[in-house]
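As C-alpha cells, one chain now follows by itself in the form predicted on its own.
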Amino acid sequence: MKRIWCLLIFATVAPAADAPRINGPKVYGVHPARPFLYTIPATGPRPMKFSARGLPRSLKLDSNTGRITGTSPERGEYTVTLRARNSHGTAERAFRIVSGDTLALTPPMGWSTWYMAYAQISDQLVRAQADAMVSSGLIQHGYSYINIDDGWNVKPGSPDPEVGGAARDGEGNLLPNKKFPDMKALCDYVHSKGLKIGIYIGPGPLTCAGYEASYGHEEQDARQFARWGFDFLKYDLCSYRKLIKDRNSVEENEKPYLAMHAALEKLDRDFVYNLCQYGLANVWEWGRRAGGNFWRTTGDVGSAKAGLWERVSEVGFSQAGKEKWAGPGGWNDPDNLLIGQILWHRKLQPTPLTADEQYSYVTLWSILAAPLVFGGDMTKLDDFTLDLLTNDEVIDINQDVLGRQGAPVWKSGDTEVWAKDLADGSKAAALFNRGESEADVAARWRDLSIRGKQAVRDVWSHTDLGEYDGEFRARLPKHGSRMLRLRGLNR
C-alpha cells in the first residue's frame, strides 16, 4: 500500500488553470544584430492573444502565436512585460532581453534525436518531432530546440546509397545525405513552428557513427550551418581522440573547441554551443573559456552496462563539486533525459526506469540547473511522461535567473539532501533515497543555511505542506525523492 500511496501523491497533480500562465525563462541572452526568434511559452486554453510592453523596436510580436521575431537590438538590457490573455483571464510576466556577449543565460531546453533513433534519422523524422513539440504543448513550457544528432550527413565508404557517396561538393562544402534533401527547407520548417533547430558534427575526421566531420573544414562548416539556418551546434569529440597525444592536457583538449568557437563568432547568427567532450581534462573548468554554453561532464548516460537507474545515479550525483563552474551562459551537462519511449537494447520502448526513478531523475537534473534535453520520442508521449516534462514549478527551479547549480548539503549512506539558492530569496531542496529500501530523509535548516519558520511547498504535487521550523522530514521509497521550495516567514 505504501508504494501505491507514493505514486498517487505524485500523480495527483492539480490540473492547469484555465487562465493563462506564462512559463519558461525570465531572461534571454542574444548577440546584437542577429536574427531573433522567441515564442512566448504560455499555457491555457486557446485562442490566446499576446502583447508585449517595452519590446525593442527591432522586434515584432505576432499577437496570435506569441512569436517574437526580427533582429536582436543593440547592446543593452531591455525589460519587457509579456502579456497573455484568453477568455478565462490574463497573465503578465517580466522578461529581460540581454543583448551582449552571452547566450544561454538559463539552461537550454529542447529535444535530441540520439536516444530515440541513434543515426537512423531523416528529414521526415525531424519534422514529425517538431510538430509533436508543438502539438504536445512542450513548446508552451519553454522547450524550444529541435536538435539533430549524428547521422544527418554522408558516411564515407558506406555502401548504403541513402547515406554513402561524396561527403563534400567540389568546393569542399558539407553535403547532407539523401534522407535530408534540403537542410535550409528543414530549418525554415522548424522555425515556422516557433522553434529553433540544432545540428551535430565533430572536430575529428569522422563522427562517432562514422559520418563526415569537420577536421580541416571548421570555418567552412560553420558558415554552411549558418547558411542553412541552424541555431545550435553540438560538437562531439569522437575521432578527434586519436589526435590527442595527452588526454589530460587542457591545451590539447581545448584546441578543437576554441577553433570552432572562433568560427561561430564570425557568423551572423547566434549558435548555442554544446561541447560534447565527456569530461576529459576537467572540461567544466575550461568549457566556458572555450566558448561553450554547456559541456558534457561524463560519458553517455545511455551507455548503461547494468541498469539505467544505476547509470543515471552515477552520472547525476557525480556533478557534486562542479557547481562553482556553472552559471548563466555556461552549464554542466550530465546528458539527456531518457524517459518516455527511448531506444533501449536497440528497440524503441518505454524507459526501464520506475516512476520513482523518473521523478528522481528529473528532480536531480532540475536542481543541478542542467540543460533539459529530452531524449524520447515526442510523437509517443504518454500522460505520465508529459507531466514529468511540463511541471512548471520544477522548470522554474531549473530556469531560475540566479543560475546556481544545486549542491549536496547532507549525506548519510544512500540518502542525500541537495539545495539550490533561488533569485527571489527562497531555497530549493531535493531529498533523495538512492538505496534499495524505504528510508527517512530530513532536510535540516542548519544544513540548508536557513533559520526560522519556513513555508514548505512540494513542487511536484503543487501542494503547500505548511509551516516548519528546524527541519522537514519525509519517508522516501527506494530510489525516490521529494522536491521542495522553502520560503522564510520572518523575512
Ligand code: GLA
Second form
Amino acid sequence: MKRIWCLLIFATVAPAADAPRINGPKVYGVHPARPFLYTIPATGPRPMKFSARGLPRSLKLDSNTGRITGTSPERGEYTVTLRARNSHGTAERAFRIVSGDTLALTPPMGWSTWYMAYAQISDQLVRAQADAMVSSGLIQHGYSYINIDDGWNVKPGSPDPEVGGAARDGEGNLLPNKKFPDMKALCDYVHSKGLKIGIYIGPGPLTCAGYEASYGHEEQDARQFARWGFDFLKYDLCSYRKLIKDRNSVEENEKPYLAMHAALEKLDRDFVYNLCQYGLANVWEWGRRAGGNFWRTTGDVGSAKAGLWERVSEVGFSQAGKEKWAGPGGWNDPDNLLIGQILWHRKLQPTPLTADEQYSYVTLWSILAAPLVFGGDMTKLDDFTLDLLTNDEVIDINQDVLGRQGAPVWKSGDTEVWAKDLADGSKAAALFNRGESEADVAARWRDLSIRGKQAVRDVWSHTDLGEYDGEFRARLPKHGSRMLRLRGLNR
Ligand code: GLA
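Show the other one: the form predicted together with the named molecule, since we just had the form predicted on its own.
Below: every chain and molecule of the assembly, starting with the one above.
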C-alpha cells in the first residue's frame, strides 16, 4: 500500500519525461520601439501550445509556434510568465524582457558559416542551415542566430564571375555577390523560421578573405544591413590593421569600432555587435565601451598549427583573468565551437577532437559564459554532437542571468578547477585534466569559497551524485573534464 502511495505521489509531483521544458535565457534585452522577434525555446513532443502572461501590449505570441513578435515595448522591465503545454504536461518559466540600452544580456547562441564552408557560401547553403537549426531541434534549446561570415559580397578584382564585378552600385551601396541574389528575401526567410540572421564585414578596405569592406562607407553599409533585415554584425579588423600606426594604442584600435557602433545606434533595428580584432590592445578592457556585445579575445581557434585540442585549450584556458570585463551585455569570445562536421585541412570532416576533448570544450565555453556559436554543418549533425550542443543543464550554466564568467580557483600541473557563481546561489564547478594521462582532481570547498554539506549534481548526465562535505574528487581521463552544480544544504 505504502509503495502505491509513493508511486502515486511521484506520478503527480515529478514532471512526465515528455512534458515540455522551457529552455534558453531567462532574460532578454532589447532597445525600445524596434522590431521584436523571440522564439520560446521549448523541448517536448509536439503539438505544443504556448501562452504568456504579462506580455507587453506591443507584442503578440503565436500560440502554435511560440514566436513572440511585434515592436519592443517602451523602456522598462517586463516579467512575463511563459507557458508551454503538450499532451504530457505543462511547463512555466518567468522570462524578463528588459527594454533599455543593452542587448545580449546572456551570451548569444547561434551558428556561423565560417568553419564549415569558409568563403564558399551561398543563399542556398544559409537557407539549408536555417532549416536544419529548426529540424535538428537546436532552436528548442536557445540557438537563434544564423550568422553569415566572410564571402557573401564582391571580391574586387576576382576573375570568378560569381564573386567578381562591381562591389557597390552607382550610389555606393554594397552589393552581394551572385551567390546571394536577394539578401532581403534571405533575411525574411530566416525570420520566417523564428530565427535571427547575422552579417559580416570589416572597417578596412577589404575583409580577411579579400572581399569588399566598409572603409569610408560605414554608415551607408549599416543602413544597408538594416534595410535587408539583419540582426547581428560581426566587424572584423583585417585590412584596417595596416591603418593603425601604434598597435598598442587603445584609441586607434577603438576608433573603427566606435564609428560602426555609432552607425548601428542610428538604425531602427537591434544589432548585436561582435568585435573581431583578435584581442589587440586588450580589447576586453574597452570592448563594451566601444559598443561591443562580445569581442574575440584571441586569434582564430581554427588556425591550429599543431592539433585542434592544443589550440582549443590554449585559447579557452587563456580566458582566465579576463572575467572582470565580462557580464550582461558584453562577453569575452574565444571563437566558435569546432565540433561535428567542420572544415579541417580544407575538407568537411568530423572534428579531430576526441569525445573527452569535446566535452571539455563545451564545458569550458559554458563555464566561461562564452557565446555558443556552433561552427559545424547543421545538416550533418550526429547524435553525439547534438547531445553536446543541447544539454539544457549545461546551457543553463552558460546562460545564467548573473552573467559571471567562470574562473580558475585552483591549479596544479595539468589539472584545474574552475568555478562560476549562479543566480540561484548555487555554484558551477568544472574539473579539468589537461594532461596526457589519467589524473585525480579534487574540487575543494575552500577553493570554491563554499562551506558545509553540498548536494552535488553532475550536469552532463543529469545525475544527483549525493551529499558531499569538504571536497568532491574525480578521476579524469586524458583531456577530460567534469561539470558539477553544487547547492549548499546548511543554509
Ligand atoms: C578572420 C576572423 C575569422 C573569420 C575570417 C574570415 O580570420 O578571425 O573569424 O571571420 O577572418 O575571413
